[in-house]
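Next comes just one chain, in structure tokens: the form predicted alone.
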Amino acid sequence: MILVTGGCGFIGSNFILDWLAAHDEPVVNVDLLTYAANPKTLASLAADARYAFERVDVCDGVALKAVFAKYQPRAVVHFAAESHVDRSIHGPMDFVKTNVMGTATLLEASRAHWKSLPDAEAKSFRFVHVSTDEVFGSLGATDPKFNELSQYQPNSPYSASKAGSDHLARAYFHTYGMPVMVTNCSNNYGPRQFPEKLIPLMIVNALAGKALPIYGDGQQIRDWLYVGDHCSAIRRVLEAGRPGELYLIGGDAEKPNIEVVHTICSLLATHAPGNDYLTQITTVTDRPGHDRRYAIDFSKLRRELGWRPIENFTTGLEKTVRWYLENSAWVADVQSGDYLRWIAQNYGARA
């Protein structure tokens, strides 16, 4: 049994679905079901004996202790986090609570469980903390890519809270010897992503005939990682990674935001013709402290664990656009009143 936190979110749900497609080992999903979580994403597992769900807050140490006692997991994969930079600007304390205090509480519950295990099981126990490249700050146009020795320089409340959680995870290895590994990924995209992030927001807005809001000049560069590739990298780290190590995961696909949006418009023109999607692009005021460029050097992961991404940006984005076109009911379901209010709050004042 492995324990996954935040398994009803974007990356977590993809990880669980991919895991159970390839393994018979059961999964318990610990998720509080906040706004970006969607349990219907995992509806196909409702009758699967290998899947269990516990609605638990990672900040609730008593509830976590009960989960560990009930399921006795041999590993933890920690996805649960507040993850949207714009939301962190509007409400930073939610990010501090979930990302810092939640991670600390989960680490402590995991440590108690790990210490209770027989020696052989304790030796094989693993804790994978899933984090972001944003903890390293912003790169200039010609700067070398981030690697495992890059200095932490977070620039938003979100990235600062994730940096804090990374440091806690590292401390639990160095102080207690708990077998913790940290992964830092570049920008994920793919099926089942909540449409507040760039790629699904552009797809959903384009199909609805709404504006496609681009921050500033649109030249912010991101290294795009298809979610299926990210999940395969985490599985590989869980399988063969060295405790105490940091592993960076990238897609080898640096693209400026405006080029990403143009590519989405082109794909939609092919698969859902009828609108001139490019005319919907609108420039809005940039967000405060917007990092200019992220890029990942994943050579350590390739060299030590033999991993590299399967999808390139062209194939990954094609799969993503097709998924959103074929799953309009899922999109409609997540666009609740809270979602609409958030979009109005974040983008309305920037127009």
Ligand code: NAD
Second form
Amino acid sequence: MILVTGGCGFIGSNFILDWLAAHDEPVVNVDLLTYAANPKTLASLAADARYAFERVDVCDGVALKAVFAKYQPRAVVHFAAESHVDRSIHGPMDFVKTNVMGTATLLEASRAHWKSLPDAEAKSFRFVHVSTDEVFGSLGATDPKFNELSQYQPNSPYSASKAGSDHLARAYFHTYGMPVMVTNCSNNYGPRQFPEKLIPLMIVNALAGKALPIYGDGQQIRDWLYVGDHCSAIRRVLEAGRPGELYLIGGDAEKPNIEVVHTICSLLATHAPGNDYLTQITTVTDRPGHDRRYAIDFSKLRRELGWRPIENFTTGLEKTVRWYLENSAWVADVQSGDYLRWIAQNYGARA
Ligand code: NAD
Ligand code: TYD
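Structure of the form predicted in complex with this ligand, please, following the form predicted alone?
Starting with the chain above, the whole complex follows.
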């Protein structure tokens, strides 16, 4: 069995669903169910004997120890984190706690479990730490893409806390020999993403007739990775990655934000003809310290593990838009009072 943390969030839930569609190996999902989680996302697995759920905080070492003792996983895939840059600007301490302390606590619990395993099982044990390209800072328009040798230069409390967690993961390999691998991916998009991030926020706001808020000049570039491609890369790293290594994962789809929003508007218009969603676009005050460009050179992953993304931005976005159109109940479910408070806090103060 494998242990996945943060499996009720966006990427973790896609990872579990894809995993169980491809394997019969069971999964235990360790998730605290914060605002970013929607347990209904995995409702289809409620009666699946291959799936177990534990509501546990990754900062709780005692509870984690019990989970390891109960399930005896052969691998850990660590997604659980506070993941939204804007929230980290409003409240950095939650990010330090979950991303740094939580990862440290999970690494400690994993190390105790790994040390208790017989030799052959200890040798094949794996810990995949899922991180972000944001730890490398911001690129200029003509800079080469990030690669595994790029310097860590995190700029936001979110990326700084993820950088801290990456360093801890690296240290557990170098100091203890624990078979840890780190993956740093670019911006994900796809089904089941909480509508506080750019793409789902724009889709749900457009459909609700609300403003589409572009920060600053909208020329910031992200390298968009379809979530299903990210999940296949993680499966590949888990299967054949080399312990101690870093692997960068990208979608080969660099786009300025304004272009992304225009594409969403025209895709939505094909599904609901007559609506000119473009008129809903508004420019709002920029994010403080806003990184200008992220881009990933994933040639190491292609060369060593034969991975490449299947979706391009057009096919991936079409699937994403369709999912949100067909899952309005899921969207309504996550738009709780807490969500509305966040929208008021983040956008209310922007000119
Ligand atoms: P998410 O915010 O959608 O989900 C996070 C999940 O972690 C939620 O289910 C939440 O309940 C859980 N969680 C939070 N704190 C916890 C705690 N203390 N204990 C246990 N569970 C806790 O995040 P996501 O977008 O799915 O991202 C998953 C991972 O991928 C994160 O580590 C993130 O840094 C990384 N990442 C995400 C992106 C992206 O575009 N979404 C890009 C690069 C890297
Ligand atoms: P986001 O999805 O928050 O991801 P990240 O900050 O981790 O890259 O934002 C993606 C880009 O979209 C980023 O440049 C900020 C911008 N953005 C907006 O212009 N408006 C918005 O309302 C949001 C949420 C993001």
